[in-house]
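Take a look at this single chain in structure tokens; it is the form predicted alone.
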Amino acid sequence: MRILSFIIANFTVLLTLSANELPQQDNKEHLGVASCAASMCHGSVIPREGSDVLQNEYIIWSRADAHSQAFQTLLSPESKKIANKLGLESATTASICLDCHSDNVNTDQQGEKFQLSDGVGCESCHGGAEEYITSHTHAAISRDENIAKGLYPTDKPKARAQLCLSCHLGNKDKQASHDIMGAGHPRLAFELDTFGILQPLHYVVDEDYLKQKWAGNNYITWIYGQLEASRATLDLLEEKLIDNSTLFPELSLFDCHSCHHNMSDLKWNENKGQGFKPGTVRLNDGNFKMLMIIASSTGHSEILHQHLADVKSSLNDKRKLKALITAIFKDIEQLEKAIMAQSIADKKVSAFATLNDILSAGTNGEFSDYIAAEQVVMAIDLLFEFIAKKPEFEEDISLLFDLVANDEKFNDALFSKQLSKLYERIRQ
């Protein structure tokens, strides 16, 4: 079961991002796991009664959190086989596998106690813990401060997901390219409430903690998550389509299912080929999917309709590619200010709105292909949690996530023909 995300009155609280550096560039001396796992500091068995915080948040990472596990991944056979198809002598010193799988600095900046094999540790997504790792105990000192000195504020949705899908979709320093995956690494998938839900949480939501830090819902966490991962994409084409000059492009950009399949299994329809004629590589938009759907319930839908439309018949043309790109970032800045400036009212109102329109494009087949399909699926079950309407529809949720379980076997008439029924339901 998903847990109810904790709805607070004062919504505009600390939503904005400040300049902050991702933890692998800011500059700071990464102390290492080690610094944080003592048994009065972070590495207590049990949550200690009293405290601010549960005090065994290393405890939590190393027994039940996947991320503790990633430089292990790079051990493994199936890593060794992508090393040694890309050409590098191992995955565990290739700096091309370690910028996602450690906490990848400068080795100047490694502490003594710092080690590659911790995988992504504390400081991974906490910052360097150089300067706040004696004030970040004193209550006398706020947590602005410790921001100032390097403390990365991943209770802010917005910092949050950029910090996120720098590993999960990429940016311009890292990436999981066609290259990688070609060589064996698996397809990246990511959608920051539902991800976030899936790891062990190592903080409590309490009078503390909304004292200090924002603690929003499922549905705006959800909404920063997609402008962020829309923000992310267009740096990515930007960076990959317009400043390359190699032969092909970055194919990871384009919708994997545009050429892995059967010569037999004829998939083009009018819905896939998204007004490109058959044989056409689509682009990965399953994440412009979402953007058009948030943007259609702010009344912000039309010119962004227009420009994302005329990407995709612009790729071709670098110069125009640019200026549409220029112009979605403006788009999604007016989107978002115009979602924030709405009351929690207002906003529930919208998420319904929201899932009605997802439920209603799906009826159309506008999520034929697979990867648009999977983002759809994690924004209905989010949805229909934070509309605190989940438990009358938790067997229609467990059938669509049925239908994407395996994009191999996924199959676009039977999705459409599920998203109907739900959409006949909550209409009833």
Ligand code: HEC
The other form holds:
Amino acid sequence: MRILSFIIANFTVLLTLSANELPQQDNKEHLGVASCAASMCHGSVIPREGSDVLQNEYIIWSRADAHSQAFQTLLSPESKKIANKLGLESATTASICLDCHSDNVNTDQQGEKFQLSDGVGCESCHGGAEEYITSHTHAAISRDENIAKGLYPTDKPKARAQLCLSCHLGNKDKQASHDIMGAGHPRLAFELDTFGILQPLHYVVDEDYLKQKWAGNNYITWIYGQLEASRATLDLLEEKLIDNSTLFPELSLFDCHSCHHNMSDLKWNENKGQGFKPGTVRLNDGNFKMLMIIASSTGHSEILHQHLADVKSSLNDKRKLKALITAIFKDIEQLEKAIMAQSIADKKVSAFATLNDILSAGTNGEFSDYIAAEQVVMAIDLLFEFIAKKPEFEEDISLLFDLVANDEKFNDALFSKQLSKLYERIRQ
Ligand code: HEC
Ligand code: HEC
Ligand code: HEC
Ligand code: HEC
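Now show me the form predicted in complex with ligand HEC, since the one above was the form predicted alone.
To see the whole picture, the full complex is given below, headed by that same chain.
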């Protein structure tokens, strides 16, 4: 009996560890930013000496991090217009907005100091603190134990990807759908490594950090960002296309720019067409394109390529589409295993090969859709960083960023020309 309960207890720990329930679904009480912000805890004005963490996380978040303004945004004239057009009484009370712009947990999980107006606060990312609030400051209590108590493993790249993407791409529970975009919501674009760097840092990777946590690495962070974004896209395709009986499926799953441009601006060419006739609506496949590039250095690319191509021609055959989605989930799993089994030296080689593949494909006009180009530029930037060659190519990279700065002015011919220049430069 004791053995059995021991097994059950440990099994539950394993389950909580492996499931990584997103903070919004963790069923823990969320105590509110004020509970983390005391000056002896995370509210110090300057980084504290002799502490393992900065302790000024609150000040960084509240002064510099856009997440602290996420709820305030819902009070802006833009949000009022969006809410009006959607027939919502107010953006500040609509779950559809609060789900991403705040820590929208059930009212019975909201602690005394909890306020929705804190926006995307500490517990939106680190998990409800109900059970770890007292234990997470004890040196004797391990990180895994705190994670079992509800601390979200933000350092693990896969868990982090799932967390950030839940708001920056959407999932089955929440989505910035085409009606929200149609009402004026900005288009969402995300890449895990780039956005991780854009978010003002409230932690330092020092010796103590490395003892307990994953060190971070641009290449692996990028890969998990793409693997998880592809998985999330497949989930959405399954949910919105297969279980859908409306005249038009959810349009945000398709490439915005394939519908939204002037009719006199004829953009179709063979690369853009991807095997389809002019006038075909294309999938929003920027992440799938990156997935293909990632696979190209591993020997998993042919089958994945075939499956992804088949998806595009099977969008109106629900049975076939479902089977393909299942197959691609398996392809992604194998790809993940193959890459994670590489040694660090192999990863550097792979990263260089990947960079080469991107530039070579780009030279052939492979990334003529804006959504792919945008992903490509972020990937090139972080891959140069990873192979420690960024300073040499700084100017070329910044030119690429200029070329994708405005989606409505994107010129695919100029873009592939710049990629081919860079391709020549790295081969010199
Ligand atoms: C609960 C939802 C949510 C989660 C989780 C989340 N974000 Fe955000 N993020 C937002 C919202 C909403 C905004 C826009 C805030 C505003 O301006 O009102 C935002 C803004 C940002 C910005 C600023 C973008 C810009 O254009 O200036 C960055 C960078 C960012 N997030 C990175 C991340 C990263 C990295 C993660 C994961 C570690 C993450 N976010 C997790 C909702 C979220
Ligand atoms: C799936 C998550 C999600 C949903 C749902 C969502 N948003 Fe957002 N919203 C974001 C993210 C992420 C950003 C930041 C985009 C960026 O900068 O990359 C954002 C940005 C915005 C911005 C622009 C902010 C700025 O600083 O420019 C406004 C306005 C906005 N959202 C309003 C709303 C309203 C109103 C609703 C409800 C009708 C809503 N959002 C629903 C995730 C979401
Ligand atoms: C948008 C998501 C997000 C928000 C909001 C956020 N964090 Fe973090 N935080 C992270 C990520 C990602 C890391 C880095 C990975 C890690 O160390 O787990 C991190 C790391 C930390 C660390 C670890 C430092 C170390 O050296 O080990 C502390 C402490 C922390 N955050 C506290 C806070 C506090 C306090 C708040 C609110 C004032 C907050 N965070 C808000 C995502 C977030
Ligand atoms: C399959 C074609 C298609 C795709 C793909 C598509 N849209 Fe639309 N969009 C439409 C149609 C149709 C309308 C409504 C027609 C209108 O109001 O002009 C519309 C309306 C809009 C509007 C409002 C325009 C207005 O004048 O009020 C915005 C903004 C918008 N879409 C943004 C997006 C974004 C962002 C994406 C990608 C995430 C996207 N659309 C993807 C077809 C599409």
